[in-house]
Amino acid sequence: MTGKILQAQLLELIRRTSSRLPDDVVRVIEKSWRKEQKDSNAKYALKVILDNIAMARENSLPLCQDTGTIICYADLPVWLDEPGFRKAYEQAVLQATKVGYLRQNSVDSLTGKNSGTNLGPGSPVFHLQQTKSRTLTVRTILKGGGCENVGAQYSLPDARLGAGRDLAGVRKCILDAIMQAQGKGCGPGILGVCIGSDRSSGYVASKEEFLRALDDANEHPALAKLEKQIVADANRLGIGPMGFGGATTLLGCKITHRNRLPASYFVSISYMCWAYRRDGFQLSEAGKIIRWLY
């Protein structure tokens, strides 16, 4: 497979991740919409993001004007190495950016000056690991400012929420964050959450379960039941969709767990707009999608 070839695919990756949202979110979004009073705030937000998600992807327009953070996660084959890939796709990112799937949305952090094609240090965000599989494996995330804005980490035990170190103190973290959020990061959000690890891997551990799609179930019966318990607690706080109020506050909430420090007990609070952009595919060495992933 060339260069070129390969290009194009991400391109073509790219393009659906920031147009389309995966069948199990729009699932849910619509689930959310029939359960809303009829004529509330709540009813006529879900309304507004539906006919959004439609439209975007009738048009291949973004579904958003923050495209967001673009977060990589790539398994490289036998026949691919890392710096390759990285071309391949740092050049399907100035092309999404030219042809306006993508916002110039990358900003030098001393300066202020946007460079223009969402190029620059750490940007994109990659996560490449080489494997021995003969398929290339790619999954994107667009995670917007907003919904980043009010992310969260506490440090157990917490004498403020009286959270001790456990998965009751945990729940307690995370329904403060929600409340914290108050609808900002352009809700109904969907929570990524890491327990333990440390205060760096936490965060990174949190937004890969953002590749998990919403009606899966966690392997971990105690996580699993958490999961579940976290959503229902959380839509019956009334902040709404956009904190209009309204019985859908969270669409999901996925968790999952690394080992710790016997000093340290961190809980890593990701937190996902609506426009929960991800999608993924396989490749085969001759350049052909095998599968989308979502």
Contents of the next structure:
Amino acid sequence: MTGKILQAQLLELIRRTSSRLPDDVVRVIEKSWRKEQKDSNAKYALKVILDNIAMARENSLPLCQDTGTIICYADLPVWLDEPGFRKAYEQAVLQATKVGYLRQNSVDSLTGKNSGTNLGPGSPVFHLQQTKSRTLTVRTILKGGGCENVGAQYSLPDARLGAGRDLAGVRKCILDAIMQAQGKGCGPGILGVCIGSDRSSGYVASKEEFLRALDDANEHPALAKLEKQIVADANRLGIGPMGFGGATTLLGCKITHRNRLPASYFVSISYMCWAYRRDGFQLSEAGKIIRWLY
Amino acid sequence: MLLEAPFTEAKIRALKVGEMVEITGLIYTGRDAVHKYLYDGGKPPIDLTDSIIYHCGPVVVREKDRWVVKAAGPTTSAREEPYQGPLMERFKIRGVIGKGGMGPKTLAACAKVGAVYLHAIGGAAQVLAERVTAVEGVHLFEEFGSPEAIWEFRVERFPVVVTMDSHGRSLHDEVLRASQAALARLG
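Would you mind generating the form predicted in complex with its partner chain now that we have the form predicted alone?
Once more the chain from above appears, this time first in line as the rest of the complex follows.
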């Protein structure tokens, strides 16, 4: 496949990610909307959200004007070199910004100047690895700033929370993060959590959990149970959509674990807003889309 | 319920926390740069008496001879907390639209001036852009750039929820306290 074909397919991936919420997410929002009390602020907020999802999909326009941090995950087959892939993805980002699928969203941290292109040091964010498969797999997440601001990392034991180094302690950290966030992360939200690892890798792993479909099951029984419990507990807090109050505070919770040092026990929590933009595809060597992943 | 311009003190004082309101009339966008500019003594390019300010950095494009709004969701209001109360008092601003709510200084100013905080649905950029029926002007565009400029938006049935009213109530404070009690019960 030529760089041009790859770039065009990646542009289509970005367009779809920005304008189309995955079906598994829409289904959970619809279910939540049905559950909320008639004439409540919560039901009203979810109705506006569902209308917005439909409009963005129909008109191919960004779901939210904050098109977020652009995070690219790719499994590169032997026929594709890493610099070549990066260049094609960056060109696709540039084009997507020009045509309005992405907002000009990348600011120099020292000068405050917006690059206007979404390109710059650390933008977009790449997580690339090699694969023995002949197929190229690319996933993209767009994560808005409001929800990124309410992410949190805990180091256990935590005296304030009375949280020890076990799953009961992990649960306390996660519920505390939800309490701190209230409606500020544009809830109802979805949590990605990593238990263990070091500080930076823990956050990376917590965000990778957003690649899972909302209706999948964690293969680890204890974590599967904890995920369900967190969602049930969170939805008893009454924070509700946008923090208006209501039965829907969390749409999902995905938890993974990594080994840790004996001295460390981190719980890294990433919060995703309801505008949970995630998409991905598999491409053949000829540049054909084999299938969409969500 | 419908809230139609002019946004008089009497109409605003009648609004209560938790009410779902649709706004029809002219509103002005303003975010970080505008708030700091006005707070530092900058002259407002429009009359802010009985106005509604929208915390929004919209995506607006020029199509032939007119401006078209492509996305217009709210931005986080908390950043304007140091400025909002004093500006409400100085200019008799009657309402602020944003997301995430604001703090005690703004709540006190709402009571004193007769103003409200109106929460729009965060992320709903398309639904909200559709309710902007015309762009009637833009100010401080050269100085602050497009997202930070003051845009005059003619809106029709723009959906918001009153989350801070002029009677000292804040839905954000109430939900926080209720959720803390619920957490304590969960253990």
